[in-house]
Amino acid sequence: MTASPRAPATARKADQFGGPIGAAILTVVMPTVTFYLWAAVAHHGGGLWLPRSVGELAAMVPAPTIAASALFCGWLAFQAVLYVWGPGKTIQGWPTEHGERAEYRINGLLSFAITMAVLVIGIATGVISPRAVLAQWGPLLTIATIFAIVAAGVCYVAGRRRGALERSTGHPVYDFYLGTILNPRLGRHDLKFFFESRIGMGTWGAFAVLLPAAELEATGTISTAMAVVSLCQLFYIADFFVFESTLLSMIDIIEENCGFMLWFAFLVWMPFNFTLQQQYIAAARPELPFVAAVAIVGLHIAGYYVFRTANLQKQGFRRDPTKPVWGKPPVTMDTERGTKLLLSGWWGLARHANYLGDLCMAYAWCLACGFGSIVPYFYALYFTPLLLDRERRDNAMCQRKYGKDWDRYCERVRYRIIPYVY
């Protein structure tokens, strides 16, 4: 495992997340939580639970099994081959803060189509058996965290040995859990772009297939509420697709070092968390009104309209300054960079109003279970905290980026994320 060679870094502080203490908390909490909401609703049907006895303790985290084993093994490899090999192009990423690039191979929206083909007509012809997948749910949950816990551990090593050349802390704990490394590669392929799309957002769609095929099987019906809630997931994730690209200019890609945090989101956290609502409601089939189906959509539309188009605009504007917004000549500010600060449109408003649009696709995903239970809310509310403390994050990195000129910047675009609001 070898990275792109980058010029001498700067030491990183240990000031994210609670520091050591707050990473080391992290670092078992964050499996702790994913075990525990897949027995709440594998074994409670979606309700709050506590273990009496250590026996039921033990149970939250299933066994390996040869079946689930070969799945995982089986899913990297097919996703390996359509992105090394498939047709697309490979692109530059965006410069890192010594200037250097890295290479990526962008044909997601191909390997997602071909992904969902074969799943669709694998089910459709009875190759594949949803059920018999998920049944093994429990343990592609614990071989995925393990994963996450061996390519998080390689990394670090694999980081402190380039010594200099990346950022770290120095604090072992700390640095397990952040990373010591940006841009981890197996040969010439970045393995965390590879995994935080391939693997992260592709396999949260493969689940979005399979688990309203599994009530399907089932029940011979796919309920109003789980029909609403993997459609728009579904559309979500292939809009990723769509725009992967953008994904280059992401903080996840550009700032953050590859440790046990993105690991274990790339691998566990975004394919199993993400997909609570439909686990709920194959476990529990809560009612959903056609009304109430109309209402929900509307607010994932609306949503994604927010998130898209300010996304739009900002990937406009990079590439061409001069591009009208809102059918306007867009508003900017210089800076001492020599580039351009944009004041118009969605970046008028908020300095991240693609977050609330985000936010309001989150929240429609869990209405639609109704209020049987908190669990499929769970993403809801870990995602709002998430956003608002990467907007911090950003805002940070701009303010060492910028210095004045931020400042200058903040005093005329004052909301974050919600425009006279917040």
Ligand code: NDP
Given for the second form:
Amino acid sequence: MTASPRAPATARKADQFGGPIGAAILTVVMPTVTFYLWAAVAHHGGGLWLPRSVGELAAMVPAPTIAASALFCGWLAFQAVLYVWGPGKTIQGWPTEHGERAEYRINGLLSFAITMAVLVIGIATGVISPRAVLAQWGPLLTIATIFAIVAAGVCYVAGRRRGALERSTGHPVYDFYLGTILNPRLGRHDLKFFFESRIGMGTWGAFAVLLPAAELEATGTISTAMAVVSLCQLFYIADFFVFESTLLSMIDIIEENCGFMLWFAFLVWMPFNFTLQQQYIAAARPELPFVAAVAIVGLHIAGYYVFRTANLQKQGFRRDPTKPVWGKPPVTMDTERGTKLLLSGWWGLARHANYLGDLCMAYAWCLACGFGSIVPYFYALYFTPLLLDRERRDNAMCQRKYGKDWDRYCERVRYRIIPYVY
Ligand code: NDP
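If the structure you just shared is the form predicted on its own, then what does the corresponding form predicted together with this ligand look like?
All chains and molecules follow, beginning with the one already shown.
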């Protein structure tokens, strides 16, 4: 079995994210925002803050500790062992432009289940102290950031030293940020896939367990808000691992180079920033009334339903274009490119209703934190423009791929993300 085919890479231009200047700004802004938000929950009760002294600014970046280094290395090794030797099938990747093929171990669900079991049993038996792990949160953040910078630097140099440089632009800052290698490998294994799935999503899952466990250890109870956010997120992460192989056909794996942007996203942005809600709840302890909790879980379930059924409709359609959608034969559109477009189900109501589902879940997790601070809303506030932009980029890509056929499709499916609204 192989991963999805990929269009051959074209010559790279420094035209994304505002070019070299935009890339330079983002290289500084992404870590700065992350450390600032960590300091907001760790030192300022979860509120926005203004640095009043050099000391306060310096305290934003905690020094690494030996304990945090050991935790970090142990965690990477544990996940690598599960990835390489855990039972599961192996998929061959599509050949890259250099004719290389990486291997993908599709055993994420079992690895995640083992990781969760080890964590829960470790915590229940007192072998793992969640509070002791969370005491290393700041140093862990610093170590993960250093690792991301070093990994991006090594990949940059390795990419520049290759015989063929199709994926570089020649702008050092831009190439450092966006990368010069599509799929950096260790042996047969694609590091990008491992770090996105097992470290990005996996660490997020581990933190979603450790944060409520630390609250339980400290106060003897898990607050409603904490339970709601962590359970909803764990559900989303488990679902990701059920459908882990679909990552192989997403642009992250088949199109984006592995530069600082992705290294930082997988190692730092996802695990540390996506759990800001729980970090905030631990610091500010907002009350979540039962009725609000039910409404929030309802929003999460509704969002999940739209997100998952929309994605399944398209995947099912790509495998079998005659498969019924919502119980009826699908309405489809032929294109000159050869692939059909689906006009039934969610794909007939909006061009990216799957993004709407994702956004509903994002807002549900944030609303559980109440309205005491904007800090726990970071996930939704960053995710909304990200998906709005992603929809426009995908639209432009489809316009290039399908030409006039895409215009016809857009005439029939007028809404971008929210049916009858946008
Ligand atoms: P989509 O799964 O929406 O796929 C877009 C592609 O689908 C198009 O390029 C086109 O490719 C094909 N397509 C578009 N319209 C149709 C149609 N009518 N019929 C058949 N095929 C069509 O894109 P993403 O990879 O961006 O998103 C996947 C999921 O991941 C989404 O649910 C998204 O919300 C989620 N996501 C989550 C993120 C997170 O951080 N949590 C970040 C980004 C995404 P082609 O025709 O070539 O097949």
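What we label the rigid core is the largest C-alpha set whose atoms superpose within 1.5 Å from one form to the other. Numbering follows the first chain given and starts at 1. Quick caveat, the model's predicted, so the values are computed rather than measured.
Taking 2 Å as the criterion, Gly22 does not count as shifted between the two forms: its C-alpha moves by less than this amount when the rigid core is aligned.
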